[in-house]
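Next up: just one chain, as structure tokens, the form predicted alone.
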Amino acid sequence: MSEMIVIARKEIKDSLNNKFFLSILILLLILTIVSIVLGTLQVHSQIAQYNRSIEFLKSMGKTNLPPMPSLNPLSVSKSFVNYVAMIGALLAIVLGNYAVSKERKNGTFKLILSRSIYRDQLINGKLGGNLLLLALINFAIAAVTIIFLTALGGVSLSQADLIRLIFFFAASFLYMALFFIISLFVTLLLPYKNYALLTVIIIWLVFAFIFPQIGDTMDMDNQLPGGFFASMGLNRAQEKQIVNKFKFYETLRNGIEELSPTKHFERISFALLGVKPGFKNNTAWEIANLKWLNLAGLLVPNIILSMLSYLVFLRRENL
């Protein structure tokens, strides 16, 4: 265990030598800030302006108030979804390929093993210590969701806002687990580093991009602004019944669909921050159980990929 801890502080600590690493994790940090700054302000100005009107109305002598509006203060992260599909994951691929490539450039690969630690203790403390380093990542950006949130937005997240927000930061670490885990394996399998970089990126974009916008594209309710079956003013069950006529080509489309992790993460993040309607009443908890499918397209990968790297580290002679 403590070889294990040694290794991990190694990979946390190459990782913040690393420039160009450092470089995208500041560019992540600035534009979350800046659109949580925003967010909050919006939040501010619209509580504001409620109170302006409700001191207007108690000044020309009105008792029958309105409501305070119902406001969503954990939408202001909904900006966090598209950075983490983007910059998070292109943290993650630099952060597996550098974990591999700089021992690989060093030649410590054998001289690390020629001491008494095992491959699997190798292993583990850099698997260890990276997602230490990107649960860490994950952990600072919800401390500053929730201070401006706090200080600048003037909101109070209640306890169920707050159980969400560490669901959809715990959906956000997994996303780039799973970004972090392809890189690793993909340059365990490759022996130059450019090529592996090249690849996983195709991979990213592939996955992250272009499964999810053919899935959008075939989307037939999507044809038209507004929605194709609203337009034609269809009813939910009219719907089901068009749809059920093209089984195979929905069938298809939600397949590539199903394919793109970046579209699982969407999916249960919205619900979770209460962008997508239909999710507001429900708990952290059942949002998870209601997107079960989401969180295992996020959760098994991880898991399957992180075996094979496993075996090949395991099993390779020429590291």
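Residue numbers count along the first chain shown, from 1. Just so we're clear, the structure is a prediction, and the values are computed from it rather than from any experiment. By rigid core we mean the largest C-alpha set that fits within 1.5 Å across both forms. First, how it differs from the form predicted together with the partner chain.
In the core-superposed comparison between these two forms, residue 59 has its Cα shifted by at least 2 Å. Core-superposed comparison between these two forms: the Cα of residue 44 travels 2 Å or more.
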The other form holds:
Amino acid sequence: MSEMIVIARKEIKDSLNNKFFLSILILLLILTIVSIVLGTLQVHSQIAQYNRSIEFLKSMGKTNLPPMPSLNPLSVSKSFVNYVAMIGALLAIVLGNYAVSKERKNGTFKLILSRSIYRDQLINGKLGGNLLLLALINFAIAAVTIIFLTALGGVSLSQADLIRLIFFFAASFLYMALFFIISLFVTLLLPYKNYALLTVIIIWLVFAFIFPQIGDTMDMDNQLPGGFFASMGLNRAQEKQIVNKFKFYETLRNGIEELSPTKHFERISFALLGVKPGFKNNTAWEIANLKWLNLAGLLVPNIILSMLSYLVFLRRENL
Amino acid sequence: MLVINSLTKNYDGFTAVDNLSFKVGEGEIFGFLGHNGAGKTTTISMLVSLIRPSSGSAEIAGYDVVKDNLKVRSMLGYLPENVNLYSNLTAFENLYFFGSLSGVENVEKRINEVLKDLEMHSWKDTKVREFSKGMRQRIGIAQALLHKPRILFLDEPTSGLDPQGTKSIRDLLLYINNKWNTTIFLNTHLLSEVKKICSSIGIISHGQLLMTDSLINIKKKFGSEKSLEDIYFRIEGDQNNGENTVYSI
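Could you give the coordinates for the form predicted together with the partner chain, as opposed to the form predicted alone above?
Next comes the full complex, this chain leading.
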């Protein structure tokens, strides 16, 4: 156990001294702040627009004034979902690649394994240290989000909002952890660092961009701006009726989307942040229950790939 | 200290190390000589229990390198070829990591002792990436010494060093051997290095041991006027001519 902690501590220290890793981390933090600032400006402009309309209506002598539109304070950080999908995944890929390739290149795997420790202590330490680092990164970003939301946006977050944010960052951690594990696994399998990195980047592009893109392009509702069904004046029930007539097509489209961890992360996040309508009155737990399939879509590959990495690490003689 | 019996390593039909048998006594500096690809690194990797032998056995201080691998590893220090350590960490941080992994008690005190012995103490807070190759090798040797090993395995420790750096590592190995009576197993292809510091040698070629003996006996056998280089090439030449003679074990 103590050896595992020593290794985990070294992993964190080494990464925090790595300039490339730090640059990506700083970029992610800056983008978080930018997304909050932009989101806040948008909300402020909506409020100003509402106030102007009210003034105008009052000046016309109207007394039946429209209510203030409900503005979800969490939705201001919605662009952050896209940043995590891109930069967060990249950060995790770099961590996973470095966790193996640097030790290989520097000959330090041999130094560690020539000591009285077991291989599983080494892989556990590596997994533990890097996952803890990803958790700390998400915690730091959550703190920055809350501070900037309240300080810049003048938004007061309710307890329910805070719980939703915590759930969102937990999902963000799972998403980043998945790309870390993919990168670690591929780098363990392939002998050359650059091949491994290139392979993971291709996996990332396919699963994070191409599959969701195919799904979006195939989505009937996306064929017209503003939504195909809405522009045809069809309600939800009618939409469902039509979609049911294209069952195979819809299953195929949905299947392609389900293959993408980014889509799972996006679906959970948009529900938790209130970007997607229909979840406004649900608690974070209820959303987690409703979106269990998407949660499983992030959690199950994490577990499977961790076990595979473990097996490769224990069985491979020449690391 | 080290007893090797019919040690063999096969990789997919290729025999990297073939039936090695020899002994290294306590306090000796043993030079394991051979050209690149002769099987030196594979041998050392089996001895430090990084890889498993396909057959045969090896014992360090009476402990089997496979069955008692944890005990064996606690008694040895190892420096692989071209080790760079963690370049983003300081010398102290690197040593603290390896010392803690080896379970060294009072690790900070021990690091200071070793760094002073190796004349690297003033560099302890410098990041390893700022070190010259020679300095990195010194820190590499320091990490191998932290837990006071009884035997040191060094794989081409002077590879890529300038003459000054080579001499300094050589002097350091003699110092370690004299001060703590540490047995040193030195993988090298440099005859000059062997001549200057080793008390006994083994010559390996194409995975097979061609000869092992003390330097004094070798000189006696081949004639004292012959240089080690002449002897080495004669033995290697005999093998290439198909005469698989093991000169002395």
